[in-house]
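In structure tokens, the next block holds one chain alone, the form predicted alone.
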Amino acid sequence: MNRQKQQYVTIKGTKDGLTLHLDDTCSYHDLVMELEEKLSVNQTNEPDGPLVAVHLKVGNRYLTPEQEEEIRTLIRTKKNLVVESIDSNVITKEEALGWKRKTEIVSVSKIVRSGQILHVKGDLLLIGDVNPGGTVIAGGNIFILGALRGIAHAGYYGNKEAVIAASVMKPMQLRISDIMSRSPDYKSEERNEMECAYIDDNNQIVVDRLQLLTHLRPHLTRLERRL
């Protein structure tokens, strides 16, 4: 009884062009192999058509960058294809430690003084204050055990569901992503606790009390209670 050869690479149309599953078992040569046959067999006879978007799906192979152009080119020789996106559950080393500044929480203990400037890629803890004409920005959420005086911007890379919390609460200025508060809209009422600062629905930024953060940002952190 014959058995039938193992398919390496599935075609799917979508209406956003052509998806391709190639399988991430197979070795490369045998993958690209069946990838120019398949192409070929489904090649369009229209060279005037509108272009095709190929949308592929690698699973856990990692592509080279001479890998990938090799099949970046291979799919632009066939008549209206274009490759639009590549999918890989598989990231780089370079990729995951870039990733991992940009989550990670950076505990800092200082007093950032006027004219300095402390900037982290993920989540800032600073044990101390922020003096006035002094500056703290995060990529994402900053949290001040200590005066805020000076300016502190969260978000920074545009994550408009970054917060920024402080012990005191008396900012030269706020800004989370590309919005910046209004001076007198948190200067004007004293509080002898914790406060925090976050993007409200109407795209302005609000100044309350610390224990809102536990309604308004359900996934601040990754612990979860357990009874």
The other form holds:
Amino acid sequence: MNRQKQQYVTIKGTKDGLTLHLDDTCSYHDLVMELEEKLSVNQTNEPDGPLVAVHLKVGNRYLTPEQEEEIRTLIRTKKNLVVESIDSNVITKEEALGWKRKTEIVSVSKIVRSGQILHVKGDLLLIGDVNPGGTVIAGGNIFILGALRGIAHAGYYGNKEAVIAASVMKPMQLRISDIMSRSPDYKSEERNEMECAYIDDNNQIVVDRLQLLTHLRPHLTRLERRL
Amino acid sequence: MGEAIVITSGKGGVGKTTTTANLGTALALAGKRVCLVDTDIGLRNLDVVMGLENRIIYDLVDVVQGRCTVQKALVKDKRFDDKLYLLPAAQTSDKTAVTPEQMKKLIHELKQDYDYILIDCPAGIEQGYRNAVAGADGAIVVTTPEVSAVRDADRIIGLLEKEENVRSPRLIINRIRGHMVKNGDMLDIDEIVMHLSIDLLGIIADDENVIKASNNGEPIVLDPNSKASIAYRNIARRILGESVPLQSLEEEQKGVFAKIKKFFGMR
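Let me have the form predicted in complex with its partner chain next, following on from the form predicted alone.
Below: every chain and molecule of the assembly, starting with the one above.
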């Protein structure tokens, strides 16, 4: 029997479906060849059977979106198999940087003055004020060690869990994700405590004491960030 | 080698030109060689406030475009022997007649001969502003205790912070009305300084005599008894590195009774 020296594709059955371990040292071409062969050999004659979920583990191999698509179609056309997940240990530098930017806390020490816009992808820690007419935008949360008198927009890419906290909360406008609120037209009494803004159950922005944040957004405590 | 200071505000009508004229005069009175440069091309005023309007032969655009030398265009103020000069702006062209590079070169040339070059900036943040800031080493931001003026000052400070050649700007609060601040009808000084968070160079009380003096073409600084004059002199001394306390805004109480009360230490 003309067997290959090494198996590039290992198939394991689990209760969630099939797990395919794909070798990460061989060439992509060899891998696809063997995958095709293996799946053809293990023909089961149940064309109408239920779909079986397949989890691919590709190890330290990086698959381009085109290659991923090729493997997905290959497996899909073979039998009643459908690729549910592709798990790789590696990501591109670009993705890694993007992920880092989205999850890191960017600390900036400056005064955001009228007409200036400060935009970060992740969380923003501003050491300074936001003056009227100035704007701060963050993909995540906004924390301001100073006075917020301008516009703050947290969760810019659609994160409704994002919060805005400031030592002095006197904003012109607050925006979280796609919800907006503006300051009341009457002058409120001076309050000397730190405050935070978040979206409540009625889908509206509320401003409250900073201390409440611990209960409202417990995940803020966690320092590790997930992908 | 002298120092070039741009006097700017963003908003119009807060007293940039008056401040330029008076600080220039005060510095000249203190014995420094001063050159005032009006960069408000098309809407020149500084010459009028200084009372030098009818002596202008050449202007800034003539110099920049090479029609005459700087020395020829400078107007000498005869009241201060050889201490105070004015480089007037052109009235016939507009702001685009000069580029920031040309201004930089011109100011650099002037710095060789003078201790202080005060650049009067036009209102706005367009070409005229960029021209005025191009050659400056330092900046003075003028504002009044009004929300709109403070907002524009904030914007201008933000822009000035981006200029690499300009040291951190300093603030002058102009036209303060003591009784309005006291009643809470006007922004108070601490509030403005905290908001803009830059160094305060001086405060000037609102004084009708300033307008009178400007109309006569004599900077108010020349009148030693006016409150605004003392304020401008104090600011000039601070520019020269002295530390002078801020002027009190309390208005002098008039009448004999008030004087007697003051005499006995009752207020």
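Since this is a predicted model, take the numbers as computed values, not measurements. We call the rigid core whatever largest set of C-alpha positions still superposes within 1.5 Å between the two forms. Numbering follows the first chain given and starts at 1.
The Cα shift for Leu20 between these two forms, taken after rigid core superposition, is 2 angstroms or larger. With the core held fixed, the Cα of Asp200 is displaced between these two forms by less than 2 Å. Fitting the two forms on the rigid core leaves the C-alpha of Leu35 displaced by at least 2 angstroms between these two forms.
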